[in-house]
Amino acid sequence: MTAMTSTGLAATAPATDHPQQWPVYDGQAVARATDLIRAGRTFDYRHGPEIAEIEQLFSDHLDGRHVLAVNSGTSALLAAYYVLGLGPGDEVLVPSLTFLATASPLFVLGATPVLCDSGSANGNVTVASLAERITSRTRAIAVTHLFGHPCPMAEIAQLARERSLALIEDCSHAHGSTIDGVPVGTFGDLAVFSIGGLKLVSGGMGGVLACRDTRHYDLACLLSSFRQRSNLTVHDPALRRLADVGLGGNLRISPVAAVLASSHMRRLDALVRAKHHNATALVTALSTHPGIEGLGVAAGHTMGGWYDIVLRVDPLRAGFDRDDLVAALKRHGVRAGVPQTAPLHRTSVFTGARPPTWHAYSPATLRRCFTYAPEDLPVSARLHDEWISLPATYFNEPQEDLLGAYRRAAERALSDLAATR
């Protein structure tokens, strides 16, 4: 029998074949992965060549910056922000269009992430949006890579500079992302890359912290590791003193996973090409409807890992909203959706939650940086509500049965909706 969707149309189940979700990995990270495991290295506490090897391929790719692997981005970012010595008093600029780790480290150390509105049609925040938030307590600003978008750096750091705040990039979105052919995650003083999860570099966990200053770095070891490494990497003496007790943390990275995130980032440029060619075939099959359309890409900037395939839909030029076609779509087979990254000042601590261990922030604070109504950061919402995602963790490599298949199923959504103007 068949069903009939709210549109009086026949609904048309699903059989559109998809390949393993990424990350997928080749014979030889997997051999390699084996033999740690039967050798029963899937730790450890020194700087084997595993750990050496993640961390000299992000080096070279980022202009001989000073690289630690950590276990995810989150913790990348945690260090980042705690070698700048932030702390309770402190603010930190940070995207309201971001994952939330690139604020919630923070609570931690008891700082202070100031939520900024997106300043372009990419969701990203711009000079405009990130200085109107400054104040005399603002110490730092984050900016997002959002989707694998470039953030406009040129004028982001010299921002900074002007204001004396210290910049860090998180690029977890964004690898192999390039601006004039210099790669992200080189324009700030610190940079963050997750290499575990969905990304296009994975390990399954793990993160990267890539430091301008080599006291950042050294005291990002002393974080993350115990002796036997802080010995062996941290560059200042006087520093290195501290090894025997470190600085509190536990963030090393598994050899297993940092096999495996080498695997992918030997490959990055080939990972790129395909990802481009895929995510670009599937914007261009569904914006050439009227209303829907792709997020661009900035002059001289390029799309690393499109951590997400994000399209939007204008309602009004369309003649449907973004949920219908999301609909559409989901009946022809297109495993589409909304993207998971959404607007920070709608979530529980950003709109007057208040977690029991919370003891850093004054009542003042609370009100004026955790208590947000909707219409507070309106760009950003708007755009995040006009938005659908694609499934961008299946086009990684050549996929040309699936894009084939994605793109008659977009021709068949995009019918049924014309359908029922």
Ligand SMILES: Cc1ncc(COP(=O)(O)O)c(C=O)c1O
Given for the second form:
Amino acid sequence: MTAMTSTGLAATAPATDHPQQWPVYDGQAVARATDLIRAGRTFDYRHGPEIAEIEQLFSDHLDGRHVLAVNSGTSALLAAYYVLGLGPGDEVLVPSLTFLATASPLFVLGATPVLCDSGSANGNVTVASLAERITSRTRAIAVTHLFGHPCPMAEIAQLARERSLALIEDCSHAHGSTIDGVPVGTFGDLAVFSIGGLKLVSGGMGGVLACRDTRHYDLACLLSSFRQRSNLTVHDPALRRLADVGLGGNLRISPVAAVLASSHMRRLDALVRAKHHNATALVTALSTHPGIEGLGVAAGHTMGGWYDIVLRVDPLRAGFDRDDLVAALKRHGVRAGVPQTAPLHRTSVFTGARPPTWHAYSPATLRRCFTYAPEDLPVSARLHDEWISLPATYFNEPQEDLLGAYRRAAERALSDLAATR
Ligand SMILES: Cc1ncc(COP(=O)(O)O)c(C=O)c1O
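Taking the form predicted alone as the starting point, write out the structure of the form predicted in complex with this ligand.
First the chain shown before, then all remaining chains and molecules of the complex.
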């Protein structure tokens, strides 16, 4: 008979016995959310304690930045681009390797995302890969700390200063990642965190915008919440006068989402520690094989969110390719796959699809910025073709049983592959 462990998983259980995946909420979070639902407090037009709490937690984490909680990371990115006044004719440098929402809110404003190649083995953009795409129309740089790997922010911030460009950090994969002890989200003019879906800090649906500049905060607040909230929290009296109508959006977060996200944010350090332990153990277990390696963490950088646990397979050295490894791991119960964050320059609107509502873009812009071939931006494309992803959302908390099962499954998968060479 197999012995049962404290989590109820059998010690020799196949790796297919997975616990509930993230987001997981503790009893106190569930009780707070339930109380709000029972009281009918599922929305907040003012600036109640639950909204103030998640904003304060992020502001404390981000060196006192102004923080606005909204209903998604996508809404936070829309607000960031909106407050910069971006519109038709303006270009924003965006990584090709990011989730689509780093770029897609620009479509709504008629501004143009200019996709940039990866400059680093972890998939991130670098000064060189950004600088080669700057034109006289470039107004801003948006970077994504991909899978939790911080971008080289000192250099990128210097480039932004030298070229008078606004700098936006998309930290949706990187809650708690740091550079020389300083959290990501504090290096740019504006920072965005998704706090929805499978993110390390998740209220189900939610996002956070953090700004250095009070005016940016005020404009974002007016875009997000007309009337009460803007009357309460917009600083500039001239802008506050606009609260009666607002600026055309309703991006408000629910207090239920806010308390759920706050429960994760309060234990961010412990979550990051557990995730780092688990992710490092998984990367180490697989990278014993030649040709398989983790993406590495640069000196002075730490990983926070670990949104995805990604390894690279070099087919020449490994003797098999990424797809062979994914298939072998799956046969042994590991939920391996290919990172969902895939090069944007291979998606519909960047390869010639023309939405009927796109009146803002000239034929020349459509040709130059929305017509990529698969072989363009070759580093991003090659990296993604060689990456496998392990299901990070099971590993946000201590998970020794599943970790052990995954290690054993990895050994078996690798020995199967060796036997077929
Ligand atoms: C890098 C990145 N940015 C933005 C978003 C958008 O966040 P949301 O899903 O909360 O709109 C995501 C979501 O996965 C993301 O991964």
